[in-house]
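For reference, the chain that follows is the form predicted on its own, supplied as structure tokens.
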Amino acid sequence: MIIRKVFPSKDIVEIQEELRKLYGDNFVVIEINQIKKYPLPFIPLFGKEYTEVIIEISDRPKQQEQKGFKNEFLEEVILKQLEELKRELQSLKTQQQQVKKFTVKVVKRDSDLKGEDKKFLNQLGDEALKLLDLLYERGFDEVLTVKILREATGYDIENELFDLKDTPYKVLSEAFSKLYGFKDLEQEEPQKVIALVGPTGVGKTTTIAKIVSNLVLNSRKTVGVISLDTFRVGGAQRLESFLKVLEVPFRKADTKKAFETALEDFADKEFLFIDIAGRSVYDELSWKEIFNIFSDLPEEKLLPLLTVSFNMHPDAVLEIYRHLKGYPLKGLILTKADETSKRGAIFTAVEEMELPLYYFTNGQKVPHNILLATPSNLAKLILETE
């Protein structure tokens, strides 16, 4: 509906206020004109100026207009709140990504990682970042940490991040099963002659006692032990005393002939263990003498296991391996997990040696502190704090 109104005032603001009093907000100004009115229509004298306003009034009922206005107002408020929330969420997401990038840089300095691996680390979710920190704390190097995390994580499309596929224990077990080889001594075809080979101080004799105890007491296997350690004071005696309690036969052999005689005496045993005194890796003559004693054994029957400890530096382990790899080393035993929290450091060497893992030891108690080398047991050793 079109309405024409005339006002004596020239102040547009005052005119708008008058119109609002009459029609509320339910009008639209179409035209404004300045006009003159005269006392006598036929005599153009003594005229006064007025303001003519032409407005359009909506045909909708006033109540509906007010309701529509309220709804539009509420919609506008809600839209503004949603926009504000979006801005806040985007800000939080940006801050979170910055924190994650900062965490990666603080935990470990850039080294030999490729650009693709660095990008991967900067796309880790919260749980994956926690595992990243833990792996660094346990001594795993950057390259190996990336390999483990690539196996342990899946891509979250919604958040555009790589995060853990399951619990830390399960994903680590799965990752280790793909990255390393594991073997069970009891699954070997008998008769096996197992020789623990390695430097002094890694606990070879104690480890033999633990393995023999578990084979005899838990698996009901028949076992014999031969000691080539005839020079270390008290070494063979302590082992012999322990084996007597288990009723496991024990022989000393300081020559190849004595060793072959002991083999004949133990021909009915499923497993034979050889106790060898630790030697310097640089003593090549001594190592040749040891392996010369084994020279007549069929290769498939002899099982030399390199024995090193978790607390050894990986470079030292690799140096030992490189001096001994000319001999038929077939597996690894890692000892003394209880003496270091950096249990992952040695796996830089483990990866390069590519030997399967047979046992872990984690204390001095016989026969308790020994674990079969399995992905799950390795995951436990890495995750546990003590």
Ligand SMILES: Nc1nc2c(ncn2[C@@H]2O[C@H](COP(=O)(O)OP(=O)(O)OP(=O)(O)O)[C@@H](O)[C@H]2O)c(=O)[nH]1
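Positions refer to the first chain, counted from 1. Keep in mind that what you see is a predicted model, and the values were worked out from it rather than measured. Rigid core: the largest C-alpha set superposing within 1.5 Å between the two forms. What changes on going to the form predicted in complex with the ligand:
- The Cα shift for residue 19 between these two forms, taken after rigid core superposition, is 2 angstroms or larger.
- Once both forms are fitted on their core, the CA shift for residue 178 between these two forms remains under 2 Å.
- After superposing the rigid core, the C-alpha of residue 87 moves by 2 Å or more between these two forms.
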Contents of the next structure:
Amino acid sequence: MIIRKVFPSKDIVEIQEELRKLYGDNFVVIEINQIKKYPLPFIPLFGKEYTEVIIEISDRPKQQEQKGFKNEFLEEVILKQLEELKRELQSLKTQQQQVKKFTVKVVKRDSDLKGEDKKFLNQLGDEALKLLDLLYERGFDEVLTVKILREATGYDIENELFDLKDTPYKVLSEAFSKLYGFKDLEQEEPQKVIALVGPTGVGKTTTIAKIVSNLVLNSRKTVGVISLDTFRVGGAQRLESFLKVLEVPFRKADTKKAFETALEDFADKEFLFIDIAGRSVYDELSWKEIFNIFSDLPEEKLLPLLTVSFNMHPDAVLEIYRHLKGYPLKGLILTKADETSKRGAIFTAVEEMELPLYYFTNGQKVPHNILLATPSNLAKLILETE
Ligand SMILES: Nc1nc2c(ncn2[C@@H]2O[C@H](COP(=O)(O)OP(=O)(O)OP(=O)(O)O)[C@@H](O)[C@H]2O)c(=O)[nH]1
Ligand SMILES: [Mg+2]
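Show the other one: the form predicted in complex with the ligand, since we just had the form predicted on its own.
Once more the chain from above appears, this time first in line as the rest of the complex follows.
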């Protein structure tokens, strides 16, 4: 006799037990189906899942092959359920690994983070997490990373997560524009005396050559350059030869008097650059001498730009800044972006100095390897892969 039974349960072992209670061992499962039942016929609403089992009941003791058939069938169903469980487990494992990977990072670098910041980091969506990884990879410290991510993300109510508001390039540009100051030298009032100051070898002279080329060749500005790098053999020679090609007037000045004469000579120039040999922060006398040369210039005329390289440790940059704090530094130039992938590290110092950014340089080629400091150029430098 073939009969059909419907069970509210989906658990096949439970169903088998029920059947066994009813028919002992004298039944064979022929078919199992998952079905849906609706309270109102023909209206497919509020359906509930049931298991339909078709069995054959026999009066005779059960034969071996029938048992085999039933077991085979059950095996197949159980295997299917196991497969599903396996898949679910696998997906849970992957999720757990991701959480672990992320937690390790946060725990490793969260020494300075407040509780609410840690909570924020643990609520980031996939795209925001990718950006978090990138910012850490670029050397941004954890406090800055949180600040940038707070600007870059919005709350997604549906998923209860903070995720990127737009593409990484756009969100980074926007975040940087809010967090740092950016200035364009060409928008400065005319006849500023621009002096690049900083440690030895960061690229001050090379950067002056790049800026001057661009001002003269692209913006058709009138420029003069004065070098205070007179005590080193050949200190000013390369710059002088380069400027000759550009037909930019150049003077060397080793005294305050010579400097003032050069200033008078260049009184008609729109931009005036001062090249200074780099020196140690500890050489205070030498810094005093330099700023003494500028002392008769009205402060609003002088634009000393601290020049440091992306590959310097932020503490080293801050040490220089603190030593020079008595002087009127007005902005920053960051050089050698091409020499490190950790281009975010220096922003710990940038944030503390609160000086606006003027230029980034990214290579030795004059005049090409220079970028105006803009939020979007900074975003490009941060997103760029080597
Ligand atoms: N990779 C790389 N090298 C640069 C960059 N800017 C300058 N340099 C190189 O850095 C070296 C030093 O450059 P300078 O311009 O002489 O540096 P400086 O700051 O004037 O040095 P001092 O006058 O000695 O204080 C040179 O070999 C430049 O070619 C840059 O953006 N990237
Ligand atoms: Mg130099």
